[in-house]
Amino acid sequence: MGPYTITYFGVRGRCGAIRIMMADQGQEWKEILIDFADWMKGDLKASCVFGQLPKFEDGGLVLYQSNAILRHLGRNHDAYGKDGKEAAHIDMMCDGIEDLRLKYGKMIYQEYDTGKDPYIKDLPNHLDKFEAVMAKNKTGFLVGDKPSFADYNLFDVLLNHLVLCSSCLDTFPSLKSFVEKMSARPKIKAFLDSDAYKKLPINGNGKQ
């Protein structure tokens, strides 16, 4: 498997976790960076299938959509659960970052100035229902004894709120660990602390 192409814009955003979960597979993929005054003459925007990226390239399958893009990087690197019922309780844990992403993604691009500190107020009352899931698991992970794409996710969009509110864990010790665990991984450390990582800016406006 693999390697695997990427055509997304120089910042980190939806495929933030993409990338974490293919350096801590061992997987090598290559970077196709666009420019936004690029992708605003339309070509390529009008050949994506829901005028979005990221595009994503295994072989000749042609991908779109950030989470169906983890969902296969799961099914090919056993990372989707050990069997239907993991697989439908990690669906159902993506789909829940996927809510959490979005309001990030909201505030971010339509409301920093206004509403940053009310988002960071309402937070815990959203990351308490991630605490609650993996304190109960007590494997460190949310689903199983494993990472899961859905883990690489949720630590993605973890590692975006540190930098909007360093001291939004303090009060979720399983999150907490979880963070610094999927850190200390040495392949995600690596890719962390790596230039390619490094030079990417979180969001495309840069807010964070």
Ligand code: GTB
Second form
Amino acid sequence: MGPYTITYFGVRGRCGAIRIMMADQGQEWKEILIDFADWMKGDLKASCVFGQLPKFEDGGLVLYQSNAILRHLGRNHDAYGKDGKEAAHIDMMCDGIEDLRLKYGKMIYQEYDTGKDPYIKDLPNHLDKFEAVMAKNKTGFLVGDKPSFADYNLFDVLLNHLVLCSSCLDTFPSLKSFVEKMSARPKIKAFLDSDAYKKLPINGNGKQ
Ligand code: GTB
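Alt. form predicted in complex with this ligand, vs. the form predicted on its own above:
First the chain shown before, then all remaining chains and molecules of the complex.
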């Protein structure tokens, strides 16, 4: 397995969690950053299964869809639970994170000016679900006793939300502690401190 290749735009976006997971798992990967003007020429888009990026390569295996890529990394790096029951819960949490990511993306890309404040006001009604799961599990992770791909996904989404609203975790102690502990994992810390990470905006339209 690996080294992996990511083809994506020069943003964190749909590759934030994937990159953080690869970094924490000690994997190296190659980045092919696509300029949006080049993308608009259409050749690369036409070659992508769903006409979108990211594209992910693991040797001869070519994957699209960010959550499928996370699941693949979960299988490759023993980050998909210890049994079928844990895997099912990890899938469930990943789908819940996707729901939040889609709401966030809609606000960022379609209604930032009018939607940001209502979004922040409603945010506790989404974060409380993750807080409850995290508090109940007691290990510092969503499922089981080590990070799964759902944890990397949640961590990335929470980092984005902390940029949107720096106080958003103040009433969620388990999520706050989760972000602190994930941020302090040495390989994640090194990655988050790197120019490769810091130079990339969160989203493609400059809103955050
Ligand atoms: N369900 C898919 C997944 O999870 O991988 C969704 C992928 C997706 O939305 N890809 C977007 C894309 O390929 C990029 S993420 N858009 C181009 C197209 O559809 O033709 C959002 C995004 C938008 C714009 C930029 N940008 O301008 O740099 C970057 C990222």
